[in-house]
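Single chain ahead, written as structure tokens, the form predicted alone.
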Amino acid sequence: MLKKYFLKIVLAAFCVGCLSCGQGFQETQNPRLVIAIDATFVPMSFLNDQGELDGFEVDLIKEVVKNAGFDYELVNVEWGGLFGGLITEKFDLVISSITILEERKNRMAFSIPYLQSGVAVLVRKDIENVDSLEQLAEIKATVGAQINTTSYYFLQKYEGMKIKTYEKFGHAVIDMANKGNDGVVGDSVQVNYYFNENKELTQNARFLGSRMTSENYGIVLRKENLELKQKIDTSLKGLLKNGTVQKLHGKWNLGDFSVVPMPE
């Protein structure tokens, strides 16, 4: 009877002590995160020849989810639904080049800004004598720009100027090396890449001046996600000031007309 009685005791010791560990491990767990993201735009994010997502918008996420104390999910999805997506909860944040507008802020909330870029344009270069986008109007060029863009609405305060459409930018692109267009309006970023990685585009287009806008990028959010924009404010402030932010910029050759903000 005695030795019956002990085995119970250490098999009653034996499954509190298995509670109390499943208890501690769920504990240890960080809370998930589900991110998407537009994997469209090289080299800010896109699918790497091993079919990963990648990019400098990619590998920043990560470091700002991880160091707020997150684990997460990275999905691609197309531009198109994005918005509608985070704002019924399939996705907890937004990170794909999207700037900061006080229209989008209406709906949505955003993080401190990760980066400043703007609006870049090329022109072919048999397009001569033309070195504004007044002048592009003025002889009522066909510019081409991804559509729904911030780069596309630009477009539209030129009278005159026959705006073309692509679902990508590198569509657009391809069709001016084509000359299915006379010029391209983009991203700087976007556009900086692919002037630099493609010798062809070097040879038979040019810069239409700098940077013609100031964007600033932003992580987007539900706007009653507070405690979340905080801790992704926190973090992301830490690595903008640690010099993290700048070491991804230069990894990715994002150049010159994109610049890596401090935050106030």
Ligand code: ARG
Given for the second form:
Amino acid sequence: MLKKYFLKIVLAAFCVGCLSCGQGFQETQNPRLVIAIDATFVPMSFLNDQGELDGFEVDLIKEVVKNAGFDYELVNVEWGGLFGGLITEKFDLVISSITILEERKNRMAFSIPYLQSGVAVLVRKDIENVDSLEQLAEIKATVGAQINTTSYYFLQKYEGMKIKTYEKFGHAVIDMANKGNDGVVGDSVQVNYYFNENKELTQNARFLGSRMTSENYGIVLRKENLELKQKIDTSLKGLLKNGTVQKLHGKWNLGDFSVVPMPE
Ligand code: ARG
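Could you give the coordinates for the form predicted together with ligand ARG, as opposed to the form predicted alone above?
Starting with the chain above, the whole complex follows.
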């Protein structure tokens, strides 16, 4: 009697187990990638009115991974946590307007470029008679940039310049509006966006020159993930060639400050 009862339980447990296996199997037909993205970089990636991740890079990465045959989960991670989290395997991919740099390549791998961009500079209008970064350095101006970005590295080249760093680029712009700094350097797409779309913060600022550097953005992966890199590159190359990336560039109005590259 007891034995029969026991057998029934075992059988029931087995069936429940099978059911859940079956469901799990259906849900994850494709391997799943966790993708980290910093949602403070309008119009590249930001939280929309519904609180969802949105923007050029959000659209782009969804296309790239779907086209490469993956399911995905997007997680919002701040700039300072992106590289560490990738290396410690909290996520598999990062996309966040990250410039492909030789020093970064020592620690991480990059996809082929999906956008050519660079840094651009805004200065306060009341900082007069200054038309170059050299002149800004001469007057020992205080210029803001997001920490550990190419804008920050760019400013370090000008001796005399006082660099004020921020966790988020938007904070540098707010500080400029409050006269906490004399100007800001940022990725041209962001600078352009703030200048055109956020007059409240930039009405008392002007562009200093045009795009100052030429940089390529890439999707970032762990160095050892060679197979994944190949799949991502192949997928991205297809989307660059068939005009999908160019269409997204138009949809998000990225302007003349950034160019979609054409792969060989
Ligand atoms: N392109 C610059 C860099 O790679 C800035 C990137 C900042 N991105 C961000 N999502 N906050 O250094």
